[in-house]
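Just one chain follows, in the form predicted alone, and it is written as structure tokens.
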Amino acid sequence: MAVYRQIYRGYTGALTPAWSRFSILYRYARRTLFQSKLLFGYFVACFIIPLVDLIVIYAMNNPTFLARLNIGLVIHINRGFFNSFLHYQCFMAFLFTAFAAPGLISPDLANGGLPLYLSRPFSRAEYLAGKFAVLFVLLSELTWIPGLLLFAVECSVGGAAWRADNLWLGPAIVAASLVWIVVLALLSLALSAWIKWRVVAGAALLGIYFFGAGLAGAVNAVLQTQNGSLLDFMELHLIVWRGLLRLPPPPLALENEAWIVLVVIAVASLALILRKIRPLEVVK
């Protein structure tokens, strides 16, 4: 065909609708972490705890298996169970976050590939929507998933009795795993945002975990004072699990104090991750 009549047509085929666009990045950055078989590992790795747990409440309602084993160790399903499974599996939820979330958006800015996205229809909230559905859809996979399975099963051979006692125990893993998926994932992407480097941005995440349980510990033993603990990223959501959970308080409870530290933190860094997601950069 003559070069003359290579006219230019329209696409005619289907469009993706605006509300879904935002997945397209979902689907490529999570098959994109999945390329490292060090991290997919460790994703896998994750799913021990729950195993442990749900062979933990299948022994613990079966006499005979107990007697068979001889077994005489006794733990009690009920709400310190389920959120000391939440502190361990969120710890793990962390350690895998400070390994994925780096790479997420800081090599969009490295490499300059904001303007590519922001210059199609995407807009910075698309944009920043896909990269937060890949920490809170693996991150939940790591949680509440698992966490209304353990208790869906208890819920099936704890019998009656305990369901009508522990029936909003299932709402309350719900809501304590979110409020710590959206604390991290957000404080996570901040810090991919503004450190281009993604061993830099992990080891800050770390750092902010172990460096302010550190110092929530000094601060407390120095003072002789409990407010330390606002301190300590991970003392803070068990605080608030505390309440969610209805666990009994410490002696000084700081539970309303937690619950505004964790929305300041979330605020900030939602404020600086839209900071740094613009079409265009001025460089002085």
The other form holds:
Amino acid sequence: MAVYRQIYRGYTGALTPAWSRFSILYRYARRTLFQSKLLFGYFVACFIIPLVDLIVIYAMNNPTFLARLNIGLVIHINRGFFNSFLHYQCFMAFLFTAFAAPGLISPDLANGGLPLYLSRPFSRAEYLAGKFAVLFVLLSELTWIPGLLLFAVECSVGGAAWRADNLWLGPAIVAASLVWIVVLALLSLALSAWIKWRVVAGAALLGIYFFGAGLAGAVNAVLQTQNGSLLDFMELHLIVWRGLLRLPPPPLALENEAWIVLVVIAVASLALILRKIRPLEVVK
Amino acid sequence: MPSPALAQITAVFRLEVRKSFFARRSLWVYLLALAPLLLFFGYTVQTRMESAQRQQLAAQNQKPLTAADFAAIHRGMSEAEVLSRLGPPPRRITFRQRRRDTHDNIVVDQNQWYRYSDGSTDYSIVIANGTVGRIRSNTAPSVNDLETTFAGIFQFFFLRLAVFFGCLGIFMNLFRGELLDKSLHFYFLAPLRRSRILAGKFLAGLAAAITIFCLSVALQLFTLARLTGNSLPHAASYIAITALACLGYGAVFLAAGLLFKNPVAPAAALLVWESLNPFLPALLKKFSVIYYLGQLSPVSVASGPGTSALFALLVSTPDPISPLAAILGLILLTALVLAYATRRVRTLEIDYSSE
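Write the structure block of the form predicted in complex with the partner chain for the protein whose form predicted alone appears above.
Next comes the full complex, this chain leading.
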């Protein structure tokens, strides 16, 4: 007879289908992120630009409204307008990522939590998909979803002629945003995986953005070139977006180079993440 | 025999200075200091290569050309006219340029790029559709050009980004790093006043920051001096400004590391504030570190490289203040911030679980 008898029952409840298990991580990570009132407040503040743009679209399509307010300013709602919207909105989304992303993977690695995930019927790919989904959904909510909403409003109030000329702009806004989201999410997850302290990972992401932009400006000014722009994370995207949004191409044909740099960043980040996310840790 | 206070501060300084220089977490600071040095090294190599190229091109001209010959070339001239005046170019490159036509289609234009030189200046003439589209001349940089280039990079890249992020890494590590490593309680359990711990740590961080960044400036100036054959003027001023920048930013980031659990948020806010400084009204400019550093700068550069014409219009130039007032202003700002940090560290409670 056993001295101490321990009785347990196996879990008999419904199992989450294998295809959607990654969404569990997404659900909990999103809830944890928004426990910070500051971060939630900033997330809400990110919708100021779409709101202002919505008002601009409404005003520019209502000449009587403008005339009544005696406003002579004319802003053309065209590809340039949506390019500016994406530029500013993606900057806001970047700052949000700098505070949200470092806490996604680094605490699991720092506190030895990864074996707890991976000892369950949960693969590395699902873990990564779950973490990626957090950023993907949140950044989508900040970029292409409001972008499409603005586009839809302009389509409805801009008239049939505008719609016929600019129908391609909707998919272009989504494509431009997706490029930004995928590269940024992979880069920030890689930093989160490799830098143990979330504070340092956040600072590193800000450093890549601001220091890279400064270095690009310095290289262009000193070496009298435009290739320095390839060191600027935002400028890389602006170059790529010019093609997607059918804006005049840059003076130098940097579009191909910008695509190559973005693909290299994304692939290198993915490789770094996969190298770090393993169900074992060698302690020296 | 040193006083006990000085001995304690020195003991903390000795422990911390090693960490500030060699901590793995701070190694990237060296990369920040190295970046402008590599940039100017690249510039030196490029300038030397261009100079050799100019001589080579001038030797390959079919006839001797002077600056007056090139002054006669203007936009809209036909390709034949250019060739009759200057002769066939020593170097001719065909390149394709893309543009968007009125129907949104990408059109690829086949352009010619003619390169000539009169020995001292390199002339690039772009022939588009059989006529001169663009003319660019490139002369070897003078000492004045170098001075302006260096001043721009120093103010808008080195101080605002390299020193800024470097000090962020060094000074936030002093307390926040100890909290992350769960080792701050060792200091707090030792029989010494917390204000002395703060003084020792700050001095260690300052010593590391000043050594790394002042050495970087000295090497940048040395690299440019090798290019011109003469040392650039105001070298001592640039080194002193760098030291003051380390002092100002160091104090601010040390205090931020004590005040905020995530010091990246105030750092981002400060970065935006400092970047906006050229566009702020005169009164608001005074509430920043970069304002005082800019006042001390021997060469005034209003807007940074790459600033668009629209933003350049928004740049406001404040009334100049004397260098002494600028130094005192910065020291006063540092003293106030350090006094507040000292007050804060006295009541600091350690909670490792919240990190």
